[in-house]
Structures are given as structure tokens and as C-alpha cells.
Amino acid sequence: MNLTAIWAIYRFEMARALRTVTQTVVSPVLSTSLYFVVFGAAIGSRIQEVEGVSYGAFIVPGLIMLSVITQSISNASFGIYFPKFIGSIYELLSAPASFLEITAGYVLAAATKSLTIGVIILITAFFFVDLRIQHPVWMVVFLVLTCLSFSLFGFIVGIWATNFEQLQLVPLLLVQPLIFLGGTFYSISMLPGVWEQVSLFNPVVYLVSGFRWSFYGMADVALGWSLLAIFGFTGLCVAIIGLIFRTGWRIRD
């Protein structure tokens, strides 16, 4: 394992994030705070509690997942797309680094950025609502796995994209609707029977459910299914990235 290559890519990506700290950290935190204020005030006045938890506290895990998932995809996709755009990808491919080492550098940097944002939002939430974390270890596990898995997915999106418009296409048209319909602001048990069953086909439901369970001990699906979903998604992303580097698809084009 070429740790020097991983560290070089990671350090470069983190330095770029520090140069644009307003865009990478401040903007998503403010956006999530607005979600918290608007939904907490508008819906919270009608829904006082969900299974014994105040609505303001109930939506915190969902809001963290919303920000972490979108930022993981955005950071990782831009990180690998930009070298393609300026042509420096060929220097990267000719370096003594395997696809695992290249992927690890970009994905770890993207995951670190989104994890930082998630932690900042969590700390901010303590000033607004009474939060309790019943299973802190599992909370960290779900948060880290979500950052890593969706950074891998964002890496795939960045390789697939051929322009900046396509770079935003998947997050806006596919991922965000899944997040909003994935129990971010509600429990799927509140839905009519048919729609509750339909929601189970949404993979984000399993992530939000597991993460919320780590806070309040409540879940829409069993913890085992949530872990199986995130590990399966991570493994699938790694397999796809490996296939991309072996074939050179959208990298050497």
C-alpha cells in the first residue's frame, strides 16, 4: 500500500477545502440550519412528538444525514472530475499508485469534509433542542460509514460526468428526492400502509432509520437491515470503481 500517494492526494484535497471554507463548510451548515428552523417551526407546531420524542429533536438525525450524503457526493465527484476537466488525470494515472490508493485519497478527503460538517451540525443542534444519544458508538459508526459510502458513490458520479451540468444531475434529480422521501422529516410508520411498503424500496430509509435509532432507540427498520444496506452499497461502489479503472471507462476517453 502506497501510503505516500494516499496522503498526497488527501492533503491536496483538504488544502483545497480550506481555501474555500465558506462554500465547503459554512454554506451547508447554514442551509441545514434553515431546514431545521423552517421544518421545526412549521411542522413542529402541528406534530408535537413522534414516539415520545419532540419533533424538533426527531428531525435532527435526518437533517445530519441530508447534509452528510449531499456533501459526500458533491465533494468526491468534484474532486475526481476536476483533474479530468483540466487534463491532470493522466499524470495521476501514470503515478505509481493503484486504483485503490487513488480512490482512497479522494474518498477519505471527501468523507473527512462531510464528517466535519455532520459533527458541526450535531453540535449546533444541541443549542436548539434537547438531544440525547443512546448509542454513541453506533452513531459514529453510521455517520462514518455513510460518509465513506456516499463519497465512493460521488467518486463514481465524478468519473461518469462529462460536464459540470452532469456533475449536478444525479445529486439533484436522484439523490435529493430519495433523501426527502427517506424519512428525513417523518417516520415512514406515519404513512398509509401501501406507501409505507413502497418506502422500503428507498435505500436512504435504512440509513436514516439506523442513524435515528442510535439517538433515540427507535427505528423504522431493523438495525441489521440498515447495516446490511450500507455495507452492501459500499461493496457495490468499490466493485464499480474497480471495474472503471480496469477498463478505463470515462477516464482515458
The other form holds:
Amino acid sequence: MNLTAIWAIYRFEMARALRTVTQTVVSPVLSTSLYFVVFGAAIGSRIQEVEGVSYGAFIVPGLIMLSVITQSISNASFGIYFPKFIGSIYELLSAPASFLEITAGYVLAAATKSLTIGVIILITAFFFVDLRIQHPVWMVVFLVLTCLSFSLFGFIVGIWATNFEQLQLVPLLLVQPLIFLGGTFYSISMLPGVWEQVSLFNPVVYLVSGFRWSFYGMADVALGWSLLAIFGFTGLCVAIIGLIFRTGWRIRD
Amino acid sequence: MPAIVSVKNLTKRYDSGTHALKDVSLDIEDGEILALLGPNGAGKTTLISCICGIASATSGTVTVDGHDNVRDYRAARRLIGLVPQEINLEPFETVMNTVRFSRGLFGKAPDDAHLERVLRQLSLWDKKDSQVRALSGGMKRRVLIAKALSHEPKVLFLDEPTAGVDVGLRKEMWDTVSDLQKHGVTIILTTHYIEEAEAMADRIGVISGGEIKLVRDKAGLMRELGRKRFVIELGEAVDMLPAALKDYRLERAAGGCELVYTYDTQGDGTGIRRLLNDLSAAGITARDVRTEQSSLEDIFVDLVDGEGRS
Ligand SMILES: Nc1ncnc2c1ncn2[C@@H]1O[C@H](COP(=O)(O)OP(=O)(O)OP(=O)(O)O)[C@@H](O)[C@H]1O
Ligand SMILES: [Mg+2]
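Show the same protein again, this time as the form predicted together with the partner chain rather than the form predicted alone.
Okay, now the whole complex, with that chain kicking things off.
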């Protein structure tokens, strides 16, 4: 195991984040605050409570998920796409490091960044609403696993993409709708019958539900399903990455 | 000398269909400097890419110090430093961090003293805190070299290291390369400058159309080049040479209007005066004479001619 290589990649990627700290930290905090103002204040004045939790507090887990998922994908996909784009990937390919180690370096760095943002948003939220966290350990488990699995997913997107448009395409056309329709700002039980059923095909529902449960003990789906979803998704991403690296797809001529 | 890198029957066909390497076999000796010459598209970069793990070979094997570069890639790659042809650098990082990254990636413990030596040797030390994008083209190329040297490779591949480097620095770079050789590093470089191959290499390989056309030690090649051709233009064409001139092994050229005499500049006495005497004795009159010396360039062009540059 070339741990030194993992560490080298991790540090290099974290340095990139620190160089652009305003973008990395300030912008998610700003946009989350906007969400609080728009959803919490405007809509919250109409929907007072969801199952006993104030609407402002209800949307906090969903907001964190929204930021953490988007950030994980964009960080990790950019992290591996950029060396491909400028050609510096030659060094990764010629290094005595396995693909597993290379992936670990990039994915851990991307997950660290999005986790940091998640925590910052959580802290910001304390200033706006009255937050309780009933199951802090599960909260951390869900948060960390979401960061990791969507960073893995973003890494795949970055390898797949052959231009900058494609890099934006998956987050924009696939992930964004899934997140917004995934019960981020509402409980899916608030939807008319058939849409509630349709929502159950959206994997994000399970993540948001499990995460919200760790805060308020309320869930749209059973906790077991949420855990299965997050572990299943992580496993699937790992398997795909393994396959990509075995075949050298879109990496090695 | 034993081979440190051994390439056997290497074939590379890109997905696009280009047959970039055709059954290439090549042994690179421990401690030598090998220069690879060849026209654009000959397959030099592809050969290096297959050895270093950037491209995967269609068939054939590569071993580095006995380690197969696929099955035992860690051991093989640890020994190799690569300076690519294109300037592929992370633009926003500083020189020092870029070089540190390379060392870490190759699994070496941090050693800033070594990195300082490398950067000083390449006249980059005063740029160590500059962002890469703020450097000139020649400096960026030296950063690539510094990255390759950061992890103390035993074998160094330099793909056109002096492209875009000014004359003064080019000479310095040659010195750096021979200095590395003194420290036991084996060096493979590609170049379009024949003078560069002449100045640095122990052996010279010519590659064209995906095939190795020749690998020879430079000394032998130069000895061959040491031969001069003495060309005699005749007043009128001759069909047959008189028997008296047989010993000179003359060649008829230009439809018999010229006679070519080849002699060794290193030998004692060229025999030209005697030849001219014997010619006039045989009744052949010379209108004009000239001497020609072939260079590496001629050999190169001869070998590559008719291959069609791609
Ligand atoms: N990634 C690639 N995909 C498809 N074809 C390629 C690729 N890289 C190189 N080739 C083709 O393979 C052949 C050999 O190219 P290569 O880059 O090895 O030549 P070279 O000897 O390094 O040339 P130069 O002196 O211009 O650097 C060329 O015909 C080139 O078009
Ligand atoms: Mg080339």
C-alpha cells in the first residue's frame, strides 16, 4: 500500500480548496442562508409545522444533504477531470500507485471538503432555527457516508466526462432533480398518493429520510431501507470504479 | 552490460486504428544514454508511454530491472522518471509543492534537501514559490524535469527535453544529463536535433513508422561517418574502369560521369594523389573534384526516406 501517494494526492487537492476558500466555503453558506430566508421565512409562514417540527427546522437536514451531495459530485468530478484535461494525469498513470490509492486520494479529499461544508451549514442553521439532533451518531454516519458515496459517484462522472459540458450535465440533469424531488423541502407524505409511490423510486428520498430521522426521529421510509440505500449506492460506485480501472476506460490509451 | 530496460516484441495499436509500434524489441543498457531519433509520428512518444504505463501495449512485454511493467508495476515504475513531451502542469500550484507532490506520489519520504538540490541544479530555486503558470515555457519544461528527478529515478525518460529551451540552457541541460549519468542514472531521450544526440548519447536509435531501424553505439557510427567520399567529375563518361584502377574500388556514379572514391580520414595517407596520377596515366581526365562527408543526418534521412512522414 502506497500510503504516501494517497497522502500526496489528498494534500495537493486540499491545497486547491484552500486557494479558493471563498468559493469553497463562503458560497455554500451564502446560498444556504438564502434558502432559509426564502423557504424558512416565506413558505414557513404558511406551513407552520411538519409532524411537530417547525418548517424552518424541518428543512435543515434536506438542505445539508442538498449541499453535501452537489459539492461532493462537483469536487470529485472536477478533481479527476482537471488532470485529464490539462494532461497532468500522465504522472498518476506512471506512478507506482494502484488505482485504488489514486481514487482514495481524490475521493477522500472531495469528501473532506463537502463534509466541512455540511458542518458549516449545520452551524449556520443553529443561528436561524431551533435545532435538535436526537441520534448524533447516526447523523454523523449518514453525513459521512453521503459525502463518501457521492464523491465516488463524482469521481466516476469526472472520468466519464470528455468535456466541461458533460461535467455539468450529470449534476444538472440527473442529480439536481432527484434532490429537489427527493423530499428535501417537504415530506413525501405531503404528496398526492401516486406521487408518493413514484418518489419511492428516487434513491435520494431514502438518504434524506434517514438523515432527517437522525435529527427528529421522523422518517418517510423505514431506517433499514435508508441504510440499505446508502450502503448499496456506495458499493455500486466502488464496483463501477473497480471495473473502470481494470479496463483503463477513458484513462489509458 | 546488462539491460536495465528490456522491451520485447512490443506492438501498439491505438483504438483509432493507428499502428504506432510494430514488434519493437530494444534493450537499454544500465548506465547508458540512448538517444532516439525519428520523424514526427514515428512512435517515440508511444514507445515511452508503453514503457512507463501511460498507454497499455497491444502485445509484447517490458521489464525494468527484471520487473514486468504490468504484473509487477509498482517495482517497475518506482525506478522510472518521466519527462513528457507536452507541458502538462497544474498551473495554480507553486513549483515547490508541485515537486513535493511528485515525490510523494512515488512513495518517497519527504526530503526537502534533495528537492532543493534538484531545483538548484535546474536553476529553479529562486522560482520555488512562484505559481507554475507564472513561469516561462523553458522554465516549465525544467519543472517537469525537476518533478521526474524528485523521486530519484534509476531510469530517466526525456521526451524532447530541449524543445523550447534557449541555447545557453540547452548546454546546461546537457551537462545536467551527463552529471546524472555519472551518478548511475540511465537516460533515454528523444530529440529532433542530431547535434544533441551526437553531443550526449552513447548509443543512437533510429525509429520510423513504428519500427526500430537501427541501434548503434555512437562511436561506431561516428567512425563510419569519419569516411569521406572523393568525387571526381569526368570530362566524358566511362563505361568500364581500367584494370589498373581496380584496387581503388571506385564506384561509378551519375551514369559514368563521376567516379567516387571512399577513404578513411582516420587512416594514414588518403591515397588521393596516387589515384589522380593513376587516372591520368590511364588516360582519364578529371574536370573537377569535390569531397563529401556523410553526417548522422544523412544516415538518418537515408533510413527514414520513403517511409512517408505522418
Ligand atoms: N492517443 C493516441 N490515439 C491515437 N493515435 C495516437 C495517439 N498518440 C499517438 N498516436 C499516433 O501514433 C503515431 C505515433 O505517435 P507518437 O506520438 O508516438 O510519435 P512521435 O515519434 O513521438 O512523434 P513526435 O516527434 O511528433 O513527437 C502517430 O501516427 C500518432 O498519430
Ligand atoms: Mg513524441
